[in-house]
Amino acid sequence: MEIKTVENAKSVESDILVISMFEEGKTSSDLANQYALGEDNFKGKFGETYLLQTYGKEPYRKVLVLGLGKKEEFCPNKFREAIAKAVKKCMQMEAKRVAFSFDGIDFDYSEQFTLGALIADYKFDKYKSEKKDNRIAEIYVQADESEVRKAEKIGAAMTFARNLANEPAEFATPSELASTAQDLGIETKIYNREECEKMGMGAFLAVGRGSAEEPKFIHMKYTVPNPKKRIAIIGKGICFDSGGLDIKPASSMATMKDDMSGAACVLGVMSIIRELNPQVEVHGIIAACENMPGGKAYKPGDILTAKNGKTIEVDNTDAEGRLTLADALCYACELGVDEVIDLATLTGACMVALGTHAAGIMGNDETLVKNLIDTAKRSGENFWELPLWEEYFEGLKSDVADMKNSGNRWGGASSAGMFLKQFVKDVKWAHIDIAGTAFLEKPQKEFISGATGAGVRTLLKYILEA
């Protein structure tokens, strides 16, 4: 799909012209007002559409009226969702050239228009023997050229992350993630098992012991002269999570290829960062492995030693992501960065609390957490702050080690956050639990089922605005 900015979308020869209408309002087209409103009582409710032919009287063959709902409830996020609905409708009609013209919108919609169109255009059909080509070739819109081009890059990063997280685990192995990182053209160091052992990453390495796949610790670095800030972003990289010896039920394993969605997000961000050229130093870190019940798998009751020397009693081998993040956090805190942000499909408890519409966030610096929440809202994502109180560590206390890797079932997202906090030192830190938002089992708003690229647009906007 190619998005072209124009001064007058209505003058473009196209298959369909999409125009907007607020509820109980009118459109900018006399033809649409006559038929949609006058004869068929079209109300313009949010997401509703009305199609009519022009019979050669206009440069466009058809007009699609897109309902935007009540004007007082309208916002950039609703606009993006509406655009996605319109693009999907045009794809159903196999239109190849589509123009968009809007009236009465009082904010710059360039970014959200572009993201809505690109999200709607996405499909993961790599493994389909028959592929249906119903994508739109050209879109014309009255919008800010520079904002559209920047949003295209963010959309490309989202697509990059979605493709990775949608890949089956047989393809998206730790080695494949490492190879992907090396192909991005930025400074990258891949640590193998022996090198991780020398660094004392006993928690991360324990998780990967039961798998035939070699664990890989990935460190990507983007640098600029005199950076305004130094940020490390960490993505949970469990390429497949069987639960280990505390094995998951079969139904819970069906989508566990997505347990590396945090890693996919980090790779997506790093894939486009050179083109966006932020004046910030960014470190992308992934501890990639599989959690499998092999003959060498770590066991309940084992005591692990993390990179910072703290000991962990294994209470449950299915609480593995926090073990890999523990060593990654220790590593990141030694880089001299100002902030560390980790993203992880970490707890079912967060999904129980917030569902599939919001990620949980917590951290040791209130300003960082609030800034990320605000950035997420402006980017089209929802982050909700969860408590990080010392009381949540009570359930993690161990009789034989410094802590256990899981506690009781109550407040599971916050107790996981308290576990991670034990491995953060002398740096501002935020933890984002994307368990509910990273992978959808059914379509939701502008997204089809599957990977969503959770966190990509928020992190990129946060980095660009730093």
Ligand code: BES
Contents of the next structure:
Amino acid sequence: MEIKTVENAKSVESDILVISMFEEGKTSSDLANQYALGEDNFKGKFGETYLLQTYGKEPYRKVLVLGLGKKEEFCPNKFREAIAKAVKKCMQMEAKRVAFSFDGIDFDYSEQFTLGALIADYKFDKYKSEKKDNRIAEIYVQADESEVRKAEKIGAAMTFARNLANEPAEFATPSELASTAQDLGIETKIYNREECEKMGMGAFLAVGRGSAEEPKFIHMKYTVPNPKKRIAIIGKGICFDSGGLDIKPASSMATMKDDMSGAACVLGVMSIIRELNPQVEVHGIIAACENMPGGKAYKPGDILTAKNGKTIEVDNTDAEGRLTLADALCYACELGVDEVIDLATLTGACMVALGTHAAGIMGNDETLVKNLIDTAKRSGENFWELPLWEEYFEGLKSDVADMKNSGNRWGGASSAGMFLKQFVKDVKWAHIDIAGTAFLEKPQKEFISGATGAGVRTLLKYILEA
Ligand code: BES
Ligand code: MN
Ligand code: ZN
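Shown: the form predicted alone; wanted: the form predicted together with the named molecule:
Everything in the complex follows now, all chains and molecules, and the chain you saw is the first one.
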């Protein structure tokens, strides 16, 4: 799908011209009124569409009126969602050239238009023997050229992340993530098992022991002369989470190929960073492995030593993500960066609390957390702060080690956050739990089921605005 910016979309030869209308309001032009709008009880409710024929009188063969809902409820996020609906509708009609013309919208919609169109255009059909080619070839829109080109890159990074997270665990292995990182054309160091052992990553390596796949610790680095800031982004990279010896029931295991969505986000961000060229140093870090119950698997009761020397009693082998992140956090803190941000499909508890509509965020620096929440909102994602109070460490106290990896069932997202905090030193840090938002079991808003590329839009915007 190619997006072209034009002066006047109405003069472009197209299969469909999309125009918009607020609920009970007027259309963005007199066009629809001219074609007897309202006859079929079309009110412009949010996401509703109404199709008109032009009978060869116009450069466009049809007009699709897109309902934007109530004007007082309208915002950039609603706009993006509506665009995705319109694009999907045009795809159903097998339109190849679609033009868009809006007026009466009082913000620059270029970015959200582009993201809405690209998100709607996404499909994961590489394993289907019959592929349906209903893609739109060209989109014409009256929008800001440079904003569209920038948003297109962000959209491409989301697609990159979605493809990786949708890929079955059989293919998206730790080694595959490592070679994906190496192919991005930025400075990358891959540490194998032996090298991780030398670095003292006892927590990460324990998780990977029950799998036939070798764990890989991935460090990508993008840098510029005199960076304004140095940021490390860490993605949970559990390529498959069976639960380990504390094995998951089938219903919970079904979607666990998505447990590397944090890693996919980091790879998505790093895949486009050179093209976006922010004046910031960005480290992308992934401790990639599988959590499997093989003969060498780590066991409940084992005591592990993390990279910072802290000891951990294994209470539950299914609380594995925090173990891998513990060593990744220690590694990141040693880089001397200003900020560390981790993204992880970490807890079912976060999903219970916030559902699939928001990621949980917590951290040790109020400004960083607030900035990320604000950036998320403007990017079209929802981050919601969860508490990170000392009380949440209570359940993690161990009789035999410095801590346990799990304990009290209640407040699970915050206790996981408190666990991570034990491995953060002298740096501003935020932790984003994307367990609910990374992977959808059914379509939601602009997304089809499957991976959403959670975190990509927000992180890129955050980096670009640094
Ligand atoms: N990967 C899961 C968390 C998860 C659950 C992500 C549902 C996406 C959807 C994580 O490793 C896990 O198993 N967490 C346990 C922790 C518990 C054993 C303390 C959980 O949330 O049940
Ligand atoms: Mn788990
Ligand atoms: Zn997991």
